[in-house]
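Heads up, the chain below is alone and in the form predicted on its own; it's given as structure tokens.
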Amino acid sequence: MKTASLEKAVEDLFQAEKNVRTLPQFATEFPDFDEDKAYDVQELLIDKKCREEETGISGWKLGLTSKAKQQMMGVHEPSYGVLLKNMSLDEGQTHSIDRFIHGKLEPELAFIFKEDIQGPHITAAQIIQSTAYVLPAFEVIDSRFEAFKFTLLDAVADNSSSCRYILGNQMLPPDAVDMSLTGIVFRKNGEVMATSTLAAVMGNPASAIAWMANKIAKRGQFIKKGQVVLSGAITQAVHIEPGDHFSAAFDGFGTINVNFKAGE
């Protein structure tokens, strides 16, 4: 793939979401456009938002942690994207859906890191002794793509669907939470959506959390002291519409709420 179609492709990516509009998959015009250029382009759209948006990185996110969704694409492990300060919300407010194009929201377990990780032979135990500490958290995934149809690169590339992230209130150690059997119960608008354990995130969040700081280690990168990580999604994503209220009950750490509106 030519640099000026890398560049386009990022160009193309940061002018759909800025002015809420999709776009046609573009990976499979590419011969030669693999997981790399990919990552190449997550890069570049990053650096874009970060200079145009004003805004920094504050961490990290996991994409197709279950075994459902990476047989659903045709793939063998997650990819990761990156969280930026502008995409953070209140846990517990009101918020738009304006500048969704197809937004839907999943709950997920986010970690707090107290110092630097640095791939490329991280173990689950060592994530569990990086981490501050634990807490609830929703993601708002989104995709610029038409009817939320892409390829696996496609995604990776449109920072694997990223859009915006909720932290909740209730801070657990690490070690304090079975990160295998710790149960969610996920509501709208107080209907059960889905029901299910941490376990269904790689058998265990900080497992996924692993994986990703070994991957981003082959591309010189790694996660940085007070950095959040969204270890992937306990349930299936939930779309959103104006005047639900969301809810995620965690074993022992209490419920994340959010409620989403029409306009700003």
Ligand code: OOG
The other form holds:
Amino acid sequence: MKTASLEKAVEDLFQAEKNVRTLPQFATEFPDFDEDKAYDVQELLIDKKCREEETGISGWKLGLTSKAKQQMMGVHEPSYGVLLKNMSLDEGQTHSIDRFIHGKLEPELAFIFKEDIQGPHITAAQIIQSTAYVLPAFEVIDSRFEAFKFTLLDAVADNSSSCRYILGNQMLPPDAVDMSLTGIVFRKNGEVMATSTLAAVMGNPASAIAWMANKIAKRGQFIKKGQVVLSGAITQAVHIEPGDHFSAAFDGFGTINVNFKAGE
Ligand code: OOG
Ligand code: MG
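For comparison with the form predicted on its own, please write out the form predicted in complex with the named molecule.
What follows is the whole complex; the chain from before opens it.
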């Protein structure tokens, strides 16, 4: 893939999000696309969004952390993306879906870091030691690709389908939480959509973040003090429609809520 095509991929993704429209998958359009190039596109896209939307980086997100999703994509490791300050939405409020192409919601455990943590030899135990607190969160994922269908490389270029994130306000120190057995119940309009435990995220969400800290070190990057990291979906993602109310009850934390509407 030539530099010109990397730039075109960045521009296409940026415009698709801005104009709320979809794109054909890249992998078919750019035959020599590989993982490094996909993360190059992601990095350039984040630079462009920071500039044009006058925002900054607030943290990171994991994707494809469950075995089921990895098998679906034919991969053995997760993916990551970058969170921006302007992706944050308030908990308990009603938010417009007008800027989403085909948004879906998923519950996640968020980690807030109290110190910098740099790979490539980070363990899950070190992730826990460097975490100030953990809290329930929702992620709104959205894909800039048609019909929410993509290859792993497409999704990486598309910042791992990131769109918005919503942090709860029930914080706990990480050593107060059982990182595998903590149960969650995810509801849409009062109906149970899924039940799960944190073990759904690679056995332990801290392991997913350790993988990411080591992976981003290859690109000279690290998790910084104060940053938020979404550790990956605990259940399947559920399509968002106007008028929807979602809740996720996290054992030992409490319940996080959000509503969506059409219009501003
Ligand atoms: C969609 C985003 C995945 C998660 O938590 O698993 C994600 C994708 O890249 O498949 O955010
Ligand atoms: Mg997610």
